[in-house]
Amino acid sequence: MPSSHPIREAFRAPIRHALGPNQIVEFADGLLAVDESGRIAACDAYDRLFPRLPGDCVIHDYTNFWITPGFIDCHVHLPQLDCRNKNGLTLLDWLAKYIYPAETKFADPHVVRNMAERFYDELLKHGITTAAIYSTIHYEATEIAFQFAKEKGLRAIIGQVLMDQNAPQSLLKSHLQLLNETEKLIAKWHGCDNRLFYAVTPRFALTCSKTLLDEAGKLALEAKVYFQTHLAETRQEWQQAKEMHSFKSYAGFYESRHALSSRSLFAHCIYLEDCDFKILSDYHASVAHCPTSNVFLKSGTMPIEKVETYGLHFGLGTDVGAGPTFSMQEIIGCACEVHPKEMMNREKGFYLATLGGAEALSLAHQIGNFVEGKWADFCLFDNPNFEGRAKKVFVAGQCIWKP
């Protein structure tokens, strides 16, 4: 059994994880050791691991539970958390009356560290350990959200939320604001703890200038640093975008803006055109689906088809607010529920909750699952299927969260 340091501890349980979209390996009594460093040393049968461990190896008996990899949420909106079900619009009428109302409380950082605490609360009892998460507009709310990832222990992709123009005054700065902070927070936060990373993160094309979006691109690709965004949620989106911004193609837009490279990702991409999927994937970059904040504000079904056929990585993502549930297997379920059978099952829904994501990612080389030599990222569940609440959470093979 090959490795850099020695193996610490193992954990025994009936354990599963994919090795790719239809390779999913299951040990009914399986066993994940974990090496001093915190990363996979070995992960496989009781019998036939155990007699490899060394003697002074602490195995920890959780038969009882289950062993899944860290789920990895591809998006979500941290000032939105109470801001699901509220039900009844479609999703410009829906940020108007009730999303951009939540961010401007924002300026407080009171309410930001009341909420901030309870967010990564919610992510972590649902057996998420890394997530692409949206701040807002506020710099100093930004600092918060990557000061609490850093203390709850989990991974995080975080970005300051860019807008100049069409939203209320109060999250509106200047394109030079915006950058200035941005840089601010790539220089103090990404790589951290090799846990946080930073997202250059403009809203959409409706609320951002050209000038902005140039002005980020540019600074994601220099400072090769992650680019989020929303791209053809809706139909409504997609046409004002168009009539605002004068493209031809959506992603196009972004291409020109120099947006586009392995680290950039789409969330939805409901919309899209042939040549916007083909420019997508020339830049490999990824696509976030999610599935039930789509269903809630009727915005319409990513076509998956398309999206793997133009190659492009994309995992899930909660969109809590418009998402309503931070877990996984309800997310998963909704996906079953809106795509062919042909096109999704709940094997393939496991997939991209975990390796899937961390493709989406670029991380799917430190996490995913338990291949030898990536992080112990894993949670604890009592039931075969990894409903409910997780009984504990571990990053680095720590245990970072229990009831």
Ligand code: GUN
Contents of the next structure:
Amino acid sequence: MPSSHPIREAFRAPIRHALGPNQIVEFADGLLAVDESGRIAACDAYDRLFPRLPGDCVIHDYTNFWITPGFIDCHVHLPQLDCRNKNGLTLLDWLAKYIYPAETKFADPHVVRNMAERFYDELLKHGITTAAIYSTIHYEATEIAFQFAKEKGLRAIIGQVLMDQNAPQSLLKSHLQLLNETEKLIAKWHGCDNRLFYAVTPRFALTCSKTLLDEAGKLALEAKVYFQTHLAETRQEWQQAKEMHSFKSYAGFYESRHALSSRSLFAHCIYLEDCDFKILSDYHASVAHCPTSNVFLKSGTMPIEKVETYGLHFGLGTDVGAGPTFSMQEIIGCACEVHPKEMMNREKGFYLATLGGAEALSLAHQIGNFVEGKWADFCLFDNPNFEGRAKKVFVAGQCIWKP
Ligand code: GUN
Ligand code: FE
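Alt. form predicted together with guanine (GUN), vs. the form predicted alone above:
Below, the chain from earlier opens the complete complex, with every other chain and molecule after it.
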């Protein structure tokens, strides 16, 4: 074994992981060996790998289960856990009627603690070991979001939502205060435990002044943290943003705000033009594709062919609460329904929910599949399609969740 750490444990079960969009590897009787640091030492057929393991390695028999890499949710809102299934409105009216009132309640830390506990349980229950999360504009709520993620032990990219205009007064702060709070949160949390990372998180162009976006973009670049926002989700939002900020290209607008890098993650990207995709691709920015949310709010369909033509990395997002489900299998099923079959199938969906998501989050060197040296983030399910609830969830080789 080339691993520099001793191999402590191995997990025997049927195993599936993706090496690429069209490259799924399966072992009917597999063995996943984890070293003492919590990284993958090897993943292979049981018969081939077992004889190469040290004699004192503990073998866990999970032959009645199926192992997958932990799923990666590239876009989700913690405060919207209880806002799901509010039917009948499109984005801007839905935000005003349901989302802003719910997020206003996050001024109260008791509300946040209660929801954070349930939110992370939902992620883990569904086998999600890494998520890119929006908090609210509240500093303390964002602190709590980080604290609970740390306690639960999952990987998370989290950001305090930035808004300084065009939303209820209770959800607005000055750009100076927002940037100041963001800087404090970055200093405290970015890189914590090697599992928690910061994302500068302007909500979207309509609720942010140019000054706020300028400062936010520069800060993300200077601090080398993530930048996440919603981009071109509906035609109405695109139209209003264009009038408000008088830009020609929506992506070009973010480019001028210094907000583009390989750590920039744009949710939705439905109403973009070729020039926008070209700009995003020049900076190696990524897309969080949220098909169940797009269906729920009747926003439209992400042009997957364009995203691929321009070579953009993209992963899947639950986008709870516009998205009604935390189940990656339901999201993959939805993607298969809305996209042409040449562009999407279950296998590709599995790749997107694992390695593809890791690539979109610039974490593919650490997670996403069972290549030696990556963190051993994986889940056990009681069925080969990884449907329903996970039976156990591991991050860096440690069980962090079970029923
Ligand atoms: N655009 C701006 N804010 C939001 C949000 O909370 N959810 C979704 N789906 N789109 C948004
Ligand atoms: Fe969203």
